[in-house]
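For reference, the chain that follows is the form predicted alone, supplied as structure tokens.
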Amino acid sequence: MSDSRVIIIGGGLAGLAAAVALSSRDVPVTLLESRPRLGGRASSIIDQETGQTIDNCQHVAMGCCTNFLHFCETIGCSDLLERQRELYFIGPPSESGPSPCVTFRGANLPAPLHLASSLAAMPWLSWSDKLKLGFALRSLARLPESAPDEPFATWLQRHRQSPAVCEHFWHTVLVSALSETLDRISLKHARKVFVDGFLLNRTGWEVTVPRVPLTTIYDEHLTSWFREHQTDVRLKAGVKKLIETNGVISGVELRSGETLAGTNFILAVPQNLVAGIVPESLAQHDHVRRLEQIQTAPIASAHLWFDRSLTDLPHAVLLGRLSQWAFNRGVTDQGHYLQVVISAAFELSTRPEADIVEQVSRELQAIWPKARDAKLLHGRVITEHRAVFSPLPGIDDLRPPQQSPIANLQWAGDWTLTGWPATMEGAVRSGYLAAENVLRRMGRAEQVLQSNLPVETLAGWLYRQA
């Protein structure tokens, strides 16, 4: 093999984004993935009882995820995604009757006024809460980038946010976006979600959901794209060690014993695997040693099949319940299929799977009256124990830039310093930034990273930092 190839280790979204960026620019790439499929955490499995392909977890992107959406356009899979211009919020359980459903949609007004009417329509928040919420959102947007980081719960308390608005607004949004609790989420990352997603541009909040199993996009579709672009993709090719020669990486040793030479390398594996792959000299560097301090959070996904339809809604955000977000996957040969996401699923680790399925099923049937006689045909729970890194205060001090201490080695992964939390957008950004560094080393100063959504005029005026 020519040693001019770029060798990318890891076939998750970060590695895939780097490979696509380089391959589309005619750079020879070899992509090594230890599993028999591409996609990393964005993957699917076959449910043994139903025989149906199901995702390990529902993955969604927001309109502000410009790099992820660009990645999908580049590989030609945008038609496999569906943008939701309405979200459906189901209010918390109430003894007085059914929980209200509020449709969250953007009005034909400039940001940030576009969402004001939807927030005002939420009956589970008092008018006093809504007023204080509006002031807090403005304060959050006007917060200087240099402001000291702190737990977001502390900031909310200082801005007089009631328990109700904390639980049924701030927590509802952030637990889905960051998979952590308010007392552990950093102010900096909470601000990122709300400002980029909801306040600066009318389309930033719109959610994009895959219409097909994840494996169809990130394995089957991408495999064809790589074949068309002469990208060398090797599955079941786990890397044992990076080989260092005279202070640079000269090759990789596979677990099979085979070695591959290259000029530039991108290591795109989960952060907990980095130390075991890099040379010993690099394993002791602060870039690598700090990775041990990064904490992670689990996300659980409950998959349920019923004998009849529970709802016609395509999805629903559920407040005040174990279930957080239900996605209606329609009618299959095995029944009416729903997937329910439970982020920050720390408490589920000690609970039996059947107990979780039963509670989720009861919650869904209690929300929609016509579903109360529905029979659960089958249910299972999949938990990604290290789904995301926990965005604790100071987390960015632990995240390295894409350029490693060795000139021809780049890091890629949502855990690298991207300015974003652990999202698909963060993963793609890291891959793009690593690719930019490789191109620069080749004498090609090309921009791969895509621009953010433009800040609308009114939002820019309202949120000028003091």
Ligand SMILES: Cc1cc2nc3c(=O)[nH]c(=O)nc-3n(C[C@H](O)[C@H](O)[C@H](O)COP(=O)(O)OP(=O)(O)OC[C@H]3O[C@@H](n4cnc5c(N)ncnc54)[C@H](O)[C@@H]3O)c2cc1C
Contents of the next structure:
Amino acid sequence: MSDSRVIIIGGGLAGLAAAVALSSRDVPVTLLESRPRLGGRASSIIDQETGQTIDNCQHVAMGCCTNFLHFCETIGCSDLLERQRELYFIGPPSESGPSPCVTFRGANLPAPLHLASSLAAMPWLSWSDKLKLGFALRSLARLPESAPDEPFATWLQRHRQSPAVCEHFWHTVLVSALSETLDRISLKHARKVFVDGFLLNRTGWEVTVPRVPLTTIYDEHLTSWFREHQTDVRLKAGVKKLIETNGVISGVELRSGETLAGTNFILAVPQNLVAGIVPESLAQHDHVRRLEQIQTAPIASAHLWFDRSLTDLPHAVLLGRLSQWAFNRGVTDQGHYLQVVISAAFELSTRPEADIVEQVSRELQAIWPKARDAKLLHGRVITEHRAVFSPLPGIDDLRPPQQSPIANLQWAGDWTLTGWPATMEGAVRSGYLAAENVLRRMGRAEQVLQSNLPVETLAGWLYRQA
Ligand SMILES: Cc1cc2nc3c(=O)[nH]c(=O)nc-3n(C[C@H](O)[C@H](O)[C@H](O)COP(=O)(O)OP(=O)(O)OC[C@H]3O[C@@H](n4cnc5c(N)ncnc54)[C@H](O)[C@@H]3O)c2cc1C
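What would the structure be for the form predicted in complex with the named molecule, rather than the form predicted alone?
Next comes the full complex, and the chain you just saw is listed first.
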């Protein structure tokens, strides 16, 4: 094994993005992943009852996820993603009849006016709420970078947002983007979602959904890509320890006892595992000690197979219910398959699975009349307890930059400082930034990180910071 190799530890999106960035620039890479497959938290399993490959949870990206989309393009799998240019919002349950469905689409107007007519069409918000919402969005976009962080609920209260608009607009968007409740979400992270996603560019909000199970992209497809690029990928190769010699990392010790030497290292494991892998001297450094304070939030997904189709919609955003997003995955050999996502699923940990399946299927059947007589053939819930880090106020003070205190060691992972929440975009950005640092150490000053979507002229003028 040549010691000029870059050794990347962790085959989630952060490690994969770093490996792709370096391999495509002819840098020799060894990628070590402890599990028998690539993809990390973006993965699939085989459901024992149906034999079908299902995702641990539907993963979606937005149009503003420029690095994630670039990553998919680089590995040649953009055609495995489908861009949804309409979002279907189902209003909260109502005593007086079926919940209205509003189609959210971009009008042919410059940002931020492109979404005004869709917001105006939401009958569950009063005109006074919509007006105050417009002012609050403007204030949010104009918030100076130096504004102190605080819980977003406090900021909303100060901006006179009613309980209805908090629940049926702010909460709806943020809980699915950040998997936390409004009282715990950082103002800075809330701002990021709305500004980048909805206000600055007409395409920022468009949602991209994979057409295939996650494992097809991040494991099977990437494995072929790595083979073509002579990247050395080792599965079931858990790293026990980084080896330090004279103040630099000189190699890794695998759980099998094997050691590998290298000159540059990228540690791309989840934040709670970092302290156990780094040398003792580094474990005491602030970069690592602060990671202990990062809290996490669970995301649950209910997987349901019915004997008939419930809806022709490809997806639906569901307001005022336990179910938050429903994704229609179409007909399979086992029935009509729907995936329902429940973010910030804190209270589900104590509820029996059958109870959750029952409530979710009841909610879906109440929305769509043709679903009333549908029979549930099979249902299950998958909960990822440490799905994402909680974007609490001050969270970014706990996230280290990609350059670790040891010159030849980079951190990568959605938990590193990227300006993004825990998302595939955040993970890919971290991998790209770590790769940039490695290239710079090799004397190659190359930009790997992709630009944000351009700020449209009207949005730039309206939202110039005070
Ligand atoms: C249920 C759920 C739903 C989500 N939904 C979305 C969504 O809709 N959109 C979105 O953008 N994001 C979503 N996310 C977040 C997204 O999946 C993560 O932000 C991203 O995948 C994190 O990638 P990562 O590489 O930073 O970490 P991980 O994916 O955790 O990768 C770390 C890797 O390191 C490996 N590893 C650990 N220890 C060792 C060791 N000692 N040696 C070698 N390897 C090791 C692990 O096995 C793993 O493969 C969701 C996450 C979950 C769990």
